[in-house]
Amino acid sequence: MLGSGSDNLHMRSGAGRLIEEALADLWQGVVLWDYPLSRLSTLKVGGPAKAVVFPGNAGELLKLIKGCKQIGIQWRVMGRGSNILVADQGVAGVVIVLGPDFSAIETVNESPETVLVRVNAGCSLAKLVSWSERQALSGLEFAAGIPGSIGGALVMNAGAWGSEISNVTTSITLLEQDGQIYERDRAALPFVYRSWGAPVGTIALNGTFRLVRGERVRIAGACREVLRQRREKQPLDLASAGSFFKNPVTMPAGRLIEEAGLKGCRIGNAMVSDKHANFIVNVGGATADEIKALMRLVQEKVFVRSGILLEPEVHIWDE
């Protein structure tokens, strides 16, 4: 039986005290208490997390997660906030954001044709693409302009223009649910469209990528062209989570949504972009509930017209 509003408030405040006491033992770094996740999300919506912390290395991360598990505190890992929709009421527990020390890029092996590069999960994908361009290394041009972290890109098997991050991945170092750290070859992970296939609760610590030596001018030109097409076709001037729905096998989601007559459709301040129909954008002051309501409307209208049920690509965070 569900408790009353006052009962729920009492339970939440009690849980908050538990988290505060637990983190005093687990964590000596910065803690952002009751922090609005809208400030960390590219959609600019979402209520607070009780605590947001920023571990700088695998040891700190492991200590945090083990401690949270031992005392039953819920935890989540956030990358750059680019592929999530956080509920208006926020989320319970601790949100872990990999800190700036989790962003190193290092060369681990070289041959005349290829270079193996290990990149920590907190590194932004944009930083890696820029670094690869300066080093005249090809393979990541498709990722120019994709927001988010390396960890998020691996988990989502980020892709565009017919390429995916898994195409250049050789191995991933994982923090698995048993608390152990393992390096897994690419072949051991069942990458599929927009998923790496690892069990829920598995965390990517770093990824190793095989890049091909090339001409810096050509690589830079390819990146510029990808960015040009993004600016031309996507609503980059408005807050969004990127492509909202996964593309069905038969037809791109954006085309299905457009053919259902939904471009420009609004609920409150959430809108189906009139520039690219597979973007739900926050035109200013949207709530997560408005975005979810618009998501359901799009799913219903597209299903009625085409018989295809669109699946969100965006991860929905709620209680």
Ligand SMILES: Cc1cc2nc3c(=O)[nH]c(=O)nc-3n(C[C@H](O)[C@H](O)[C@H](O)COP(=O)(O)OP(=O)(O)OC[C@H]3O[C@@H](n4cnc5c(N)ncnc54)[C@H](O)[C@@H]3O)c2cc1C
Contents of the next structure:
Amino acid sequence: MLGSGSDNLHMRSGAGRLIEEALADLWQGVVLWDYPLSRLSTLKVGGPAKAVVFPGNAGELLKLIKGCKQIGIQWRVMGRGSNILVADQGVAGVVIVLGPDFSAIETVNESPETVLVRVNAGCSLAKLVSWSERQALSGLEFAAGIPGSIGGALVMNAGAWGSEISNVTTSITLLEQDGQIYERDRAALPFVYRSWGAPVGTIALNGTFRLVRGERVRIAGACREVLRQRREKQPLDLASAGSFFKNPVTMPAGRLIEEAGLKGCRIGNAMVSDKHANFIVNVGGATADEIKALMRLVQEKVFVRSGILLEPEVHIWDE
Ligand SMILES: Cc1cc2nc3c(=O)[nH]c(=O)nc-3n(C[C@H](O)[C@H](O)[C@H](O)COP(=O)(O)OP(=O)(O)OC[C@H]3O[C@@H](n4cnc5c(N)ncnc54)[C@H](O)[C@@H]3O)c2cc1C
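Previous: the form predicted on its own; requested now: the form predicted together with this ligand:
Next comes the full complex, and the chain you just saw is listed first.
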């Protein structure tokens, strides 16, 4: 559906206005109304968002955020939906998807040894990994096979095999809640394990990464090996959000879950993978409630056995 527009949000805002009218005033691009988020999430569960929109640049995004604020519509940002669990009843307001239209990769500085690359938040990590491989740039081999967008990878501080995206990040351009756009150096960003530590509501517009010149054959080989290990260890044939729980410092979550005897444990169509115990998989037609019930069961059983309370890595989108 296409909206139609006016920029005069002050004049048009007011109590009781329908979200359709309000949004049509500030967004002329494609709007998916009452769109099931199960179609945008790799767990393949979740009810509808009132509206889903796909801005193509920072200006459009800024206009949307400011407009939503002025007319009192809630909004959330999504990348590729590979680390979210959306409630069955869906979410209120507008879901703003930073996708392929927002995905430029640009070299901003080079030296004989390194290259600084700025990448828009909607670019998929897979696209950046294969671009780096083609350019013979090393640093992102660990990320081969991690689904999702650059924005999602920064927010989640995505990582594997002992490396994290924050290791190669030099700065991030942020859209703050007040509508200001800032570039923040890596040193000013409080990255921790699986989080960038920025205040809720902050949006990553792009990230700049320092990659090191290397040998293309070696980089390609390292990526292939990472992908092989993922295929061997992870249930990639079933819908999931990857590792469901964060790894506690003392022991990997998968081992704790396996030792609690939960591999293959099932509630409805949600199951603890029998291939990798830290994956909760949707074997087909699961609901978010089933996944949440299984999540709680895993937390209870693991706590009783080990005294450790597992914390979800997956972001839960509830009302
Ligand atoms: C099969 C599989 C394997 C996986 N393996 C790994 C792994 O090895 N390591 C790992 O770390 N993760 C892994 N994941 C989890 C997931 O792929 C990563 O966390 C990924 O970085 C999420 O990116 P996304 O774009 O899909 O984020 P989304 O799921 O869309 O969003 C995640 C969160 O980030 C927020 N967000 C997204 N983009 C922005 C933005 N631009 N600005 C502000 N907030 C934003 C969302 O609001 C949400 O809260 C795996 C997932 C799957 C399905």
